[in-house]
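Shown next as C-alpha cells: one chain only, the form predicted on its own.
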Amino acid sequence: MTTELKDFDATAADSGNRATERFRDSGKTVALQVPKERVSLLANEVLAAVYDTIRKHKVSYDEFNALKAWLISVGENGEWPLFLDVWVEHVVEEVSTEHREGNKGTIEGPYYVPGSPQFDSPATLPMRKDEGGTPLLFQGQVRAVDGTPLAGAHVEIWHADDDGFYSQFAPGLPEWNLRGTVLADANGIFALNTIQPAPYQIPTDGACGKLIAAAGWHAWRPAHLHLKVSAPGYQLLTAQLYFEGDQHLSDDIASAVKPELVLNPTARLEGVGNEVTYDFVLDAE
C-alpha cells in the first residue's frame, strides 16, 4: 500500500460528483432522435416490470417512500452513473455487440477519462516512483477478424492503483496515473508497462452503498484493466481484463466478468514482475 494514500478517503459522494460531471462533459447526453413510440414502448414495459413487482410481493407506503427517499439520495451523492453502469450497463453491452465477430467487450464504468497521454510502444503508464503493487508487462496484437495486423491501432488503458482507487476520481492522485494511450507498431504490437490492480469495492458510504447493506450484497469488483482499443475503419473495443484466482471473479458486484477476459500472467522471464500477452480482434465498421 502506498503511504501517500494512507491518510485519506475517496468518498461517495465526491467520486460519484466527479463521474456525474465526466459524463456530462462526454457528449453522451446529445438528446437521440428516438420516434415516440419507442419511447412509449421501453417506458410502458419498465413501468409494466415495476407494477407486476409491486403487485406480486405487496410492496407497501413504508417500503415505496423508503424508496422515493432513496432514489433522491442517489441524485444528491451524484450516484447515478455509479448505479447504472454497476447493475444496469452490462446487459446494455451484452445487446449492442452481440453481433461482433471479435473479441468479447463489457462495460466502460463511471471512471473513464478521455485525452490521456499517448506513447508509442513499448511504452510504461504514467506512475508515482513509489507506485505500489507487482510490476505487470501487458502485451500482445491487434487485428482484424481476417488476421490483418492493425497498424498504429490505439490501446487506450486505465486502472485503479494498489489501493483501489482511480486517478481524477480521488484525492492525492497525480492526473493521469495509471492512464494512457499506447500505439501500436506497424505489425499491430504493443507493450506497455505498468503495475497489477487490485480488488476493490464501489463507494459503499452514499447511496449505492445503502442499498448493498439493505440487500446483503457485497460491494466487491475483481481487479481489472480498463481498456478501448481501436483503429480507423473498425469498431470500438471497450473491455475489461480480469485475473484468474481472483476470489470476486464469479460474484463481481457489476456481472461484468465474462470467460474470455480472465488473464493469467506469468512471472518474466527477463524482470520483475509478471507479464501476460493478450491479442485484439477488432470487427470492420
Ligand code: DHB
Given for the second form:
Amino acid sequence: MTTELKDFDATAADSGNRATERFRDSGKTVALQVPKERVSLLANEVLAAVYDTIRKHKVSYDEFNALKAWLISVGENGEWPLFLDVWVEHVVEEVSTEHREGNKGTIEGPYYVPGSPQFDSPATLPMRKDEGGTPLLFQGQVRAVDGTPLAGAHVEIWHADDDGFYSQFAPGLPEWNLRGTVLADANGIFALNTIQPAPYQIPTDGACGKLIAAAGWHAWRPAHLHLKVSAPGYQLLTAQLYFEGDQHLSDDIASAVKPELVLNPTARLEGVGNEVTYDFVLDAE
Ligand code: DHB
Ligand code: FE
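Hand over the structure of the form predicted together with the named molecule; the form predicted on its own is what we had up.
All chains and molecules follow, beginning with the one already shown.
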C-alpha cells in the first residue's frame, strides 16, 4: 500500500453517484418494454412476499419508518446500483445463464466501464509506475464448447488496486488504471500482466453500509478480477475470478463466488510475482 492512496477521500457518495451515472449512460434501459402482464405478475409477487414478512414478524410502525428513511437515503447516496448488484444481481445471473455448457460466469457489479484501451496479447494493463500489489501474469486460452480455439477473442479485464479502489469510481486514479481489453492470438491464447487486487469492502459510509452495520454483517468481497470474454458468434461471458486462500471466499457479501472461479496462482519461475493459467469456454449464440 502507498501512503498517498490512504489519503483519498473515497466516499460512498462518490462511487455511488458515479455508478448511478454510469448505469444511466450504459444504454441498458434504452427501448426497454416489459409487457404489462409481466410487470403486474412480478410486482404482485414481490409485494405478496413483503406482506408475508410483515405479518409473520409483526413489523411495527417504527420499523416501517426506519425502512422508509433508509430507502430514501439509498437514492440520495446514489447507491441503488450498489445495493442491487450486491444483494440481487447474483440470482438474475444464475437464472439467465443456467443453460450454458461453457464457463460459469458471475455478476458484473457496478464498476464496469466499456471501451477500455485495447492491447494485443501479451499485454500489460495500464498501471501507475509504483502500482502496489503482487505482480500477476494471467494467461489462458479462449475456446468454444467443442474445443475450437477462438482466434482474436476479446478478454476485457477490470479490477480494484491494492487498496481496493476502482479507477473512474474512486478519485485520484488514472482514468484506465487496471482496465484493458486484451486480444487473444490466432490460437485464442492470451497473456496479460497486472497486479493481484486486494479484498474489496463495499463503501461503509453510505446507505448500504448503514444496513450492513445495523444488521451486524460485514462489508467484504473477496479479492477479484472482473472479466468480459467475447468472440463473434458466441455468448458474452461476464465473470469474476477469485484467489485460493482468501478469507472471504465463503462469505462474500455479494454471494458471487463459485468454486469454478477460484484461481490458485504460483510463484513465477522467471520474473517476479505470481502466475496463473485459466481457460475460458464460450457457448455459441
Ligand atoms: C459491488 C462492488 C464490486 O466491486 C463488485 O464486484 C460487486 C458489487 C458493490 O459495491 O455493489
Ligand atoms: Fe468488483
